[in-house]
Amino acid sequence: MDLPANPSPTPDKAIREAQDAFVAAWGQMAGAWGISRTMAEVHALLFVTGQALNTDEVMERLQISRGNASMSLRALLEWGIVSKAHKRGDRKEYFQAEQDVWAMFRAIVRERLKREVEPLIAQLHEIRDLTGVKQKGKTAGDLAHLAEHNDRLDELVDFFVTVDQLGQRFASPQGRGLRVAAKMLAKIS
């Protein structure tokens, strides 16, 4: 996306303070979400300013190193919640955050499913498969205990497969499923 060549306006003091407070709050939340504080702060800055910024601007505003800024921007690009932009007449790369909150959270849900739920499902299947071999010579009690064990694992696998399927359905890139689901759930009393 090409952006106008003129520089971004400097926010007034009240807006700057509010932006800094948002960046700090978003950064504190990062630990609970399992991402780095700096990655969250870079995202927060790009989101709350609503402007495309280059790496130097991100470094200056957040007082972070070039390496930290570059790694965070690369990760945010991978998550799909930040994209590259180009300003005419400027050779630097600019980055802008997704401004549609629902699209942003759909991308986050998709990434969390891919990084956390899908590997867990694969591991649970592997663990479940460990008990499917060498059943010859087991007593009826051993087989009953094994069946109970496998039933517990099967229920857990079923739960996470269902969560993954719901996540995929509600967080599709083109869909409004997450928003619709959230609004429906909010109506339940």
Second form
Number of protein chains: 2
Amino acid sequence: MDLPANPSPTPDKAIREAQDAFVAAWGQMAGAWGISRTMAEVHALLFVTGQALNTDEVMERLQISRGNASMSLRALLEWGIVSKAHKRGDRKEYFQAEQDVWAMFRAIVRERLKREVEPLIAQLHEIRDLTGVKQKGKTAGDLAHLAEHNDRLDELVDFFVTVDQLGQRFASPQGRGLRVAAKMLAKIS
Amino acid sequence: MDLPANPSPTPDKAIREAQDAFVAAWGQMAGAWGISRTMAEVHALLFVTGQALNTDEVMERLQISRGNASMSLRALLEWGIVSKAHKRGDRKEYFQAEQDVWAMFRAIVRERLKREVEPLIAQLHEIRDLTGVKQKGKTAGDLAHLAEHNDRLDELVDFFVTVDQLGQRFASPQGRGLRVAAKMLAKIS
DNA sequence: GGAAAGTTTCAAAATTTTTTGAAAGCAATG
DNA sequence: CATTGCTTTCAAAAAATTTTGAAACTTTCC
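Next block: the form predicted together with the DNA, after the form predicted on its own:
Next comes the full complex, this chain leading.
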């Protein structure tokens, strides 16, 4: 095996370093986003290499166990920001990250609305119903309390419903998405 | 101590139940938002009661330790969604939650930009510089790799810079904020 | 249909995060 | 200025989350 004579301060090494640094940086964000460090690192690796990698390559590069790699990859598939690929003459499954940054974040927004915002709205509706309909036989003080409580919850529900609607509109897979929104908003102000 | 004769299916009890349910629901979201369950619960309690409470009241109602209550309250102050209050003739400190839902989320967005997005942008710039300027003495293959890598990072930086700018504009404490943006966006499309 | 290659599962172990509570620190009051 | 009431700190304990790795499962190929 002969190494290709690399004439200059090897650029591949620089890329590799940059990739590693990116994986680490992306991994640090994981906590703040409510996912595990490894899952973020696996995504970072697939994104930053731009290649389809198989489980063994991911394990090797990130030094993680097979189980962890498998679970992380599966979770990323569920988020819709990584997809499967197959290579001719290779029985292994390969995984590649969505490369379009805006499409990637549309998928993330969509998924977070579905997982976090919408269930919360449902719960808030239930909670709102606890103090809901009839308001009779209360003292003046009680009534005022109740009204304030209900107003607070109503405001909150309104907020999340608005967020959900906006999110839906701009994160839908079809939509031109956030990009359009962003440019639009940037002009106004 | 005589209890006030409460003539009807006590509304206070319903409110109390609703408050507890809200605290629990809000607490569940904590994980997804990268904060601790207790911190979210303390915020939920202050928000949903709408009152200024002192540390002991918070401890008592949520059944948490003094240290935990103190740390959670302090963190909420740092997020800018809870403020201190004082009561005449009482040496204790009281804490009250921002009651305007939109103001509350503007503060959260502002803080997350500062804590998460902006440091990430700085890191991404550093990483980008690793493969930065000159591109000479490379094979064709190397050059292509490098260009692709740099393009990927540039796209990502662009994305976060856009998010940051938009966020700044709409989450600024002065700004009419997200509310305006939301209504505007709702009309378009 | 069975051997081989690859993937998923999951209980236990490791790690990280959160919580506790007692001690130290501060500040108001008499 | 010392006592008392309140708040913060932080090391240790508890709890929650993440990771491992070997066994079970699935798929492909001959």
